[in-house]
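Just one chain follows, in the form predicted on its own, and it is written as structure tokens.
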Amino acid sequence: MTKEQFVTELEKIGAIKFGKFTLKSGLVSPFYIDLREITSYPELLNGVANLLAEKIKDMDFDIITGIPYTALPIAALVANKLQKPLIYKRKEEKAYGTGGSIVGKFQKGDKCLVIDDLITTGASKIETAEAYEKAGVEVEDFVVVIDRSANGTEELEQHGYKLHSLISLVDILQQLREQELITAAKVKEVEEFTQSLNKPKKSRQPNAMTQKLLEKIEEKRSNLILSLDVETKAEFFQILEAAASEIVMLKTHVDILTDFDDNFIAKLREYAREYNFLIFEDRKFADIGNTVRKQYRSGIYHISNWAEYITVHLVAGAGILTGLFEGLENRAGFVLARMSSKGNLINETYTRRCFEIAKKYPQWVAGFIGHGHSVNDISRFKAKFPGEQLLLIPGVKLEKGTDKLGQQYITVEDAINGGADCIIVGRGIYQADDVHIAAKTYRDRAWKAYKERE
């Protein structure tokens, strides 16, 4: 099978489509290429495996992998043809048996060639490479069946990887046009869309509560959030007195106070006015809409009366946002799209669903809370936000590390350089010998990195 024959067969089975298609990113594309169903066409699957095997046979690698799911059967065939070992990474780490996320035998230092079906942007490829590199496998080359990107080669090169493709989008459009299967106008539309992926995104107007925090950040010249997780009012206000001048927002866990009473809220609001900070109750609402409405607006805490922001898990679906915020003004949530604790169960699929829901309810989502293990990881995470939401990063200390309960920490500068708008710091401040000096140190370092990033 030739590359031209392969494209013709793809068109015949409907793997190349033209119309309006919503991509993972939320963008609406005038075309869609779906190679998943070629596994049901043995000759076609074998044909593309032969083409790939011929292309890569002289490259330097020890093992082969395919990115699940579409590329995995293709990679398996290629590995068999070249008599190379195949490994692959599970989408979710196995929770039983020996655990682990990489299946197959390999040695540390092995060079792994990565096969995928398509490239639109390099983000998922880089994430794959980093996962293998973390396990001790070297990745230098990616091979894709179809390159439909605007600058995939350059994007991967910036991270030290080489991209090789069997067929480009230009090849496909040219062949289909020659066969009069698409119009010249459709070719132009596809080309313009592809090139638009390279252009900077137009900023969407932040919602009112996002804007409120942004303005407070600039007004106070601080992007430090203090997480004050102590159990008595006396300790709470003693620490707050020392740190309040340095913070833009206070994150509370009101339900862990052992001596809570109505006077606590009145005093907290006085401090917020005097020291010019916002209040953020880290309640982590996660139930059905009817239940969270009562938790938020009633009970002994009446959180909606005094906290401008709260945290929300979207595990219950979009109805939780309606239950919490419908009918209220000047209130919004930060969605937990990632967590900083080791072994947490939030995966990429869940994170993506959080973004999809937030896109539908922008008036109630001020931003996201998420962690990352590096500047690049955080940057890729924030690039997927559906609008101008803010990123708050917990698990920040002056030095990297992990505590005995599995909390993972990154540095102030890594968090901000990755794209954090605010850092959330708890024990690094309130357990310090001098709370004010610790808060000032975090504030100064975070603000300096924030302004340098601009």
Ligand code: 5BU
The other form holds:
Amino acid sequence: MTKEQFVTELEKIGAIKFGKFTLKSGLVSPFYIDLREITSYPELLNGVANLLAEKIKDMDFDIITGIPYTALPIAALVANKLQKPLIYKRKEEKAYGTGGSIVGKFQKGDKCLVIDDLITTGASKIETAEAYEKAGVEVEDFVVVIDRSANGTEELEQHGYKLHSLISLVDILQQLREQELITAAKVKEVEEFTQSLNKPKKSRQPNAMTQKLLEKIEEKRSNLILSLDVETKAEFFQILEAAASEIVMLKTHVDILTDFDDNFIAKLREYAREYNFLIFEDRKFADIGNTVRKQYRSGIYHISNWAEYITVHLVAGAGILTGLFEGLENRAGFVLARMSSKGNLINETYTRRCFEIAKKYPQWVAGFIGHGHSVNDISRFKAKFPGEQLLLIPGVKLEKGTDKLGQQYITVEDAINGGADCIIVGRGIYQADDVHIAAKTYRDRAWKAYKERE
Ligand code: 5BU
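Switching from the form predicted on its own: structure of the form predicted together with the named molecule?
Then the entire complex follows, led off by the chain already shown.
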């Protein structure tokens, strides 16, 4: 089977499609490639394994792996054809039994060639390589069946890895165009889409973490932060599964969980990667610098390892920021400049002092948590921010109201029209009968108001 025949067959079985597809990342793509089902077509599977084997046969490696699930059967066949041993890494953490997460025999220092079906960005490949390297396996080369990436090659190169690809998206477009299976307009649309992913992102913000959230908002077209305040992992992931495609960031209160363990964090990060959202632990640090440093970086939760953002009370003074963030990269806080609960003790002087401190430490403050009783009240509050920090507003529901313990809710539209860059919603979503529909409703209403505000 030639590469061209392989592409023709892929198109025939619907593994390459053109249309409008909402990706897990929330982006809408004009094309979709999914090689999962080639296992149902022995000739295709064998054909691609032959093409890959031919491509890599002279490369220098001792063992082969495939990234589960899609690439694993392909890699098994390639390994067999070249008479090389195969290893693989479990996708899920093992709950019991012996041994680590790598299956198969290897020696420390073995050079492993990694096969994958596709590449979009290099991030997950780099993570795989790092996991193998931790176990003593060396990784240098990646081979993918289809390179549909914008800049995966460069990204891998920056980390010292080399990407080889069998077929590129450009090859596919060219061939299908020649066969008149797609229009010239479609080719252009696909090219523009991949180029838009590739655009160098200009930094408009002094704080890289403010910028990071802003970019994610635009990329995912969502300013919804879900506050997932439930007590068991099972419930947590069930709700997350239903809402993940709609949110830009997930807010946790990790200490609410009754069955927290390290697997929770691994799984949470996997979701964050797959569904393209950021992680925010609402820990509300409030002690002296020396203590918060330990609370943040140590203990059972090791929050600084996994939460990109945290919340911070400045009641103890500026030392808390140094204690938390000094020496760390890609971490920032949201300062509680106002709260949503009735009768809270924050007054205007306190809020102003928060802004003054944040002005001195722009590198550690991505934004503020705030609230207000009206659109104007919130707008006036935001106008006093010392820089371009973001405003996140909790206490948001579809209708105004309160709960029995003093929480005060404003509407999605009031929050956004007042200047919220993101809304934080908890019970409005996770207690809904249909979590997905609720999340989508909040997301759509917030996004509409946000775009109309521009
Ligand atoms: P709710 O279920 O939408 O009321 O949850 C709101 C979440 O936001 C919850 O996790 C609170 O701890 C968090 N929150 C808040 O409600 N009000 C505040 O002023 C701050 C945080 Br700060």
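All of these numbers come straight from a predicted model, not from anything done at the bench. Numbering follows the first chain given and starts at 1. If you superpose the two forms and keep the largest set of C-alpha atoms that fall within 1.5 Å, you have the rigid core.
Novice: My question is whether residue 276 is one of the residues whose C-alpha shifts by 2 Å or more between the two forms, given a fit on the rigid core.
Specialist: It does not reach a 2 Å shift.
Novice: Using a rigid core superposition, assess whether residue 385 undergoes a CA shift of 2 Å or more between the two forms.
Specialist: Stays below the 2 Å threshold, so no.
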